[in-house]
Amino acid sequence: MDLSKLKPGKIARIVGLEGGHGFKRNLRIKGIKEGKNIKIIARQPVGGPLVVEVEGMQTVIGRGMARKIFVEEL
């Protein structure tokens, strides 16, 4: 499933990133890469961005980006 479908508070492992080199580089700079655990901290209403946590660090990503991050719930 993609990250945008994960419920807040649930933990998942990142299994794949779909997109170009620039997109993947941008995510990796934020610590979002395959094999890492990720958790949604908050969802902004009406299609707004998601606040996520990876390795104790929080960052904000848009829903479009979240749809390109594939995870499996733990």
Second form
Amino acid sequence: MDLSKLKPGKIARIVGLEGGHGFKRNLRIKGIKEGKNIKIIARQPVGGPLVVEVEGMQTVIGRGMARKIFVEEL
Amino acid sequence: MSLKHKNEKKGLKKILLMGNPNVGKSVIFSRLTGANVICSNYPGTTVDFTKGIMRIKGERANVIDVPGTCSLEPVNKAEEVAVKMLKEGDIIINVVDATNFERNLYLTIELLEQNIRVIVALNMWDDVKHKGINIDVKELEKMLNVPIIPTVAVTGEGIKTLVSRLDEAKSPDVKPKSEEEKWIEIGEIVKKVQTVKHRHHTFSERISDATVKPVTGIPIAIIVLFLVFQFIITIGNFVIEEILDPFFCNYYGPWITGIVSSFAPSGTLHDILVGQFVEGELDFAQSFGLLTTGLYVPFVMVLPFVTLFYLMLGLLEDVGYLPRIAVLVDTIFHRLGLHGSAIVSVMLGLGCNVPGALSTRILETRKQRFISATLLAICVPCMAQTAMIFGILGRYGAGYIMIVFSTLILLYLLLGFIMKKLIKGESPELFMEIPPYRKPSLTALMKKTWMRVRSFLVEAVPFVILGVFIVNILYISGAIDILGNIFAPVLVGWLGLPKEAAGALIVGFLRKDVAVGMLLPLGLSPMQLVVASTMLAIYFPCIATFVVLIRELGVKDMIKSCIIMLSVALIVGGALRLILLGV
Ligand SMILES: Nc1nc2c(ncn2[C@@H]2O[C@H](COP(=O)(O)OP(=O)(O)O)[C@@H](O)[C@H]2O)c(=O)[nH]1
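So that was the form predicted alone. Now I'd like the form predicted in complex with its partner chain, please.
So here's everything in the complex, that chain up top.
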């Protein structure tokens, strides 16, 4: 499942990233990397961005980008 | 080779501070150089580089605070600046946020491949313990083969060691790795040197969560902004009405008129210095003398609000609240072809449009920068202008002020929505780290507020006085009548204003606050004042902002932007006239 479908408060493991090289690098240097646990802290309404937490650091990420991050709920 | 060039080549050693955004580079910079620079808790606030001088063992060296970047492949203009500067450095101090060790390492690994001497400052070392993180510095030093110095920039811990070990900086012989290989290496390093103890959410993290969840975050944001606004207005008005205005009217006014009258009892010189009397009396807001209105406008009407605004902005910045606002407004800003980070240029722009324009660099694409800069120039009045609008419209009631600002907000949304559709290019989504809340340091906040206020005093006040002087020249030379006649079709025919308002339009290029002040002696009705002050906000940026915008957008885009400004001014002005003046 992709990250945008994860419910707020739930924790999942990142299993894959989809997209170009630059895009993937951009995610990884902000800590969104395969093998990490990710939690949805907040979800803004009407297609707004998600606030996620990886290893204690929060990041805000657009819904479209979130759809390219694949996770497995734990 | 010219002599100058040679000197530069041979000249001082260049030390570059590089690191991800928001890792504490600016604080380290001021520690090293003793210079005051503005730091804030928002990723990407150092959009331009800052230079300073430091001493290492008696020898002088240039230190450059490079804009934050996460990798050497830039994603926005601020990062481009960073990568370009890399080539010029002799030594790189790579500032690493120890609490975000793993993701910061990518840039470090990239820097180590660059054939340039590197030393690492492992900053935020105080926070590491709170977060239950442990990093084995010795082992890390061995693995990276460059000096690693733990630092706490805010207290100065470790900075001495950093300086004394600067010449140990080295360029380890590493063969370039592919991106995947780099990530593997980072994984290995982290596994070996870092241990993280699991711990529960702290109080500040729970607050952090509440401020980004829409259900709680939006009400909190409204309350916070309302309180900030109330604070500025209440204290500002108190200081003006109880302290500054009485001082000017009761003491300064009689004193200065006395002095000037002693050598110029009447005539041109008298009028330029103390201005025209209104009903036989000096009126600080309307007389327009250099020594009366020229000082009253900046110091009494504007300065209190500017100071309070910067104090509040600095507080919100240092606490780390701005990124949360960016999250909450992102959905709306996305409809305008922007994303949440554009709120930074609005917030800074409300203080002064110049830093607001510079901060558009944190946006990724040309389209976003164009839209946010154009909206800034049209719809975001600076604090000086806002204070004057409050000053001249407040006396007729808050409703009139509301009309001006509602018009501007509405215009921001509408115009953004239209530009998003019409302007080619991409509008990427918001993707940004949200720094933790931090307890602001009072001294840092005071220093930052003072630096901004000082730049208002040094860079704006002389132009206010020049503006008042120009007003005098316009009237004395009779140029005002000529200009009035030229602009009459627009002013009288289209906007329903008297033709003397032409003076305000002209002076508005220089200073918006003086221009708004010029409306007062014209005897306009409250609604005419509303139309005129809205026009002054929209039609064109002040000259300082204009110059910065040309640099940021390029001449071609700036021409486009100006065409938009002028046409919007005409359309909105005509509409306001119909709606508000009913003629
Ligand atoms: N706790 C702690 N906070 C720090 C330290 N260094 C910087 N900060 C804070 O981190 C924030 C970002 O610092 P700044 O210098 O503006 O970051 P830059 O974007 O890298 O220049 C500011 O709020 C600083 O007060 C440190 O060593 N410890």
